[in-house]
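In the block that follows, a single chain appears as structure tokens, in the form predicted alone.
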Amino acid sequence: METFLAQIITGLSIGSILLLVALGLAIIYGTTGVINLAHGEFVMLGAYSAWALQTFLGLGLIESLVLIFLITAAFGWVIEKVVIRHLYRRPLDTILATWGIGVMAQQAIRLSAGGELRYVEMPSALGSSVSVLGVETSAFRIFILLFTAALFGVTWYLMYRTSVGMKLRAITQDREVASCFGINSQRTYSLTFAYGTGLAGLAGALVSPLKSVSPEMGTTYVVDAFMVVVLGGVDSLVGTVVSAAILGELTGFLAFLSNDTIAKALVLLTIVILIRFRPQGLFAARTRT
């Protein structure tokens, strides 16, 4: 029983990290239709921001989170204004453009910060272990789980209980009709893209004490994020949460029974089979026609 509980907690920890990375992508992909292949690079920029603030300004990870969100959101806002807004409804062009942005971001980091691995110190207050149902678990992983839950709550509130969220959902369903009612779609899309990239930056910052920080670190995360979003349904926040939990538990148990490489391959195979029979994902939002 103790081993079973340990694997459940491990799966929740993996799922919380997956959700943290995928949440920003779910908002951008589900509402604007942009396939943002540079999402992993925003995760990477968040991790490097945490490293730079800690190394050069002496700021700890926790107190840097708001600043990291603003930094990466600002990058996202500029990219949307300069590049992305001219490519809406041109999915192939957005794929090429965001891929190019990701490559340029990696090279810019190599030139400015170097290509060697960087490390972010874990907050001292969260460096110990805590007992959860009799299982010793990293306090930092529990913090990530709780922080992700709070972040999802804030995102859900913004999407479904604020005027900005209402405007965004109206634009998603019919941009022309929403414009007729005076909704500024360009401004709403800019704020959405900035918020999504800001969430990606937070994800990178929070995983940086657990993983080495490198220019290529975002590549793996963007693949995992797309798996979560596609499995859950591209326009469903709840689906994103459920799919992240499913993939986290599945990865944790398969890795326990075999190894990480086989677990990732089996998870990918499972997603391919599920999408074959349910291409809209597990939770497809229903809209009136």
Contents of the next structure:
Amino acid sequence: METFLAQIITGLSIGSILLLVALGLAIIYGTTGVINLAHGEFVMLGAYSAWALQTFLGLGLIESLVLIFLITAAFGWVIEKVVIRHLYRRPLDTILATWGIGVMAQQAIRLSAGGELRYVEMPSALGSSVSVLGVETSAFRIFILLFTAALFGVTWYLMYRTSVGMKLRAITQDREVASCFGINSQRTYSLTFAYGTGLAGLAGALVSPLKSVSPEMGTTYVVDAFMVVVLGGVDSLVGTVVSAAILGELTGFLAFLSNDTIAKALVLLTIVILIRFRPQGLFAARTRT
Amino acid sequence: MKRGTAIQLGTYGIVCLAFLLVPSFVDDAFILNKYARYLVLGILAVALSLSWGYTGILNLGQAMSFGLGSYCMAMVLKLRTVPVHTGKAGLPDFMVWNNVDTLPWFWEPFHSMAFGLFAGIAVPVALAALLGWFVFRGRVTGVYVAIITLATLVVVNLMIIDQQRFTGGFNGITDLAQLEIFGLTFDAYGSSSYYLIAAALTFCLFFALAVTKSKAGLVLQAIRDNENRVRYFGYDVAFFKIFAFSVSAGIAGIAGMLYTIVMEFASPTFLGVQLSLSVVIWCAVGGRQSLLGAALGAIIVTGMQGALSESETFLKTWTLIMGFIFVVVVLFLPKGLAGVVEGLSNRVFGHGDSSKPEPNIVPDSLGAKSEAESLR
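Could the form predicted in complex with the partner chain be given as well, to go with the form predicted alone?
Following is the full complex, with the preceding chain placed first.
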């Protein structure tokens, strides 16, 4: 029972990190249709921002979160203005352009911050472990879980309870008709992209104390994040949560039963089979096509 | 023969001839080996152009076929070496290090060269046909195909890394013998290998061209432009897609086998996500709707990568430059370099190229919109 509970909690922890990384991607992909392969690099930039703020300004991780969000969001906003906005009519080409951006971002970081591994210190208040239902768990992982839940709440509120969100959903359904109603789709898309990148930056900052920070760290995240988003259903925020939880638990349990590599392979196979039978995702919003 | 086709055949012929003539001008074995490597990657790009540019299947797992072909060749060549530890006809060295006592059953047939060459094409084709059947029979389209192929690639890659005892794991299969067929030895640094690869590129280019010019090839392009309309005409869309997917995998398998010959090893990076995405980039730069364009795209991009990464001034910034070029190409040359050449030749010769089907019959905005919709 004890190990079972421990496994559940490990799975939830993996799932919360998955969701954290995938949330920004889900927003961008689900609404603008941009397949953002540079998402992993945005995560990486967030992690490096955390490292830079800590090393050069002495800011702790928690204090610098807002700044990191703003930095990465600004970066995303610029990318959207310069490159992405010319590609909304050619969604498949966004794969190529964002890949190029990702390559550039990686190399730029390698040149400016160095290619070696960097380490971000865990906030000292969260360095201890707490007991959840009799299972010892790292306080920082619980913090990530709660923070992700909060971020999801904020995102959901923005999407479904604010006018920006309503405009965004209108554009997603039909951009031309929405424009006819006077919605500035260019501006809304810019904001959405910046918000999604900001979320990616936060994700990078939060995972940085758990894993070492390197210019290549984004590559693994972007594949995982895509799996989560596609499995959950592209335009369903709730679906993203559920699929992150499922994939997290599955990875945790399979890794417990065999090893990490086999677990990863089995999870991917599961995803392949699920997509084959439900390409619209597990929780597709019902739309007219 | 129509005039457009004649021009096209002539262009393909001249370029292939140019490739075949390179060894007459290049003496340096190292440089020749480098060029041979670029040509192999050109073949890989032809494979993707056939499935992506002509059929609209964005296969992000093209490296899977490539890697499997490469491993088949490596297995054959490995069994032809004399292992240091176990003597003649013994186990490959990495198996000895991993305490494997007997040769696994799936290694046994690779004692035969003919079987190895056959497997290098048949294994990727069989796997692609199976995956294609699984995916296309379920009418999975668009970005979901991309995700599935990418995930499958990662699965195969992970399995190869995990089964270190039988595959050499991270290190791959190294220390290979040289390929010998019909009394000819193909040294990785000799002109014989280069000729073999240039000939293979020529063959693959013309074979793929023949496929696209056939009636099936026309159906494939119709599927790319509008899948549903083709279905309404009564064609079995899934069958044609599986066909294109498998042929493309076979060509990639050939490329993989040749890559093992020039590189003298097989490694899990040949099935890597990086390489797989790079192939997409090459096709995009060269022009995905042109087989020759895709091949040249691969050769130019990898050639530039090679040249930039070796030069002193660009040692550190070459990836930055490459990334920048990709973004610029995507933004301003959506049809790649082939599109530029086509545009120029149209301007020079007028619209003499009328036999060539317009790639995008649907008005641009409509076409783009339906693409956008199908992605959601």
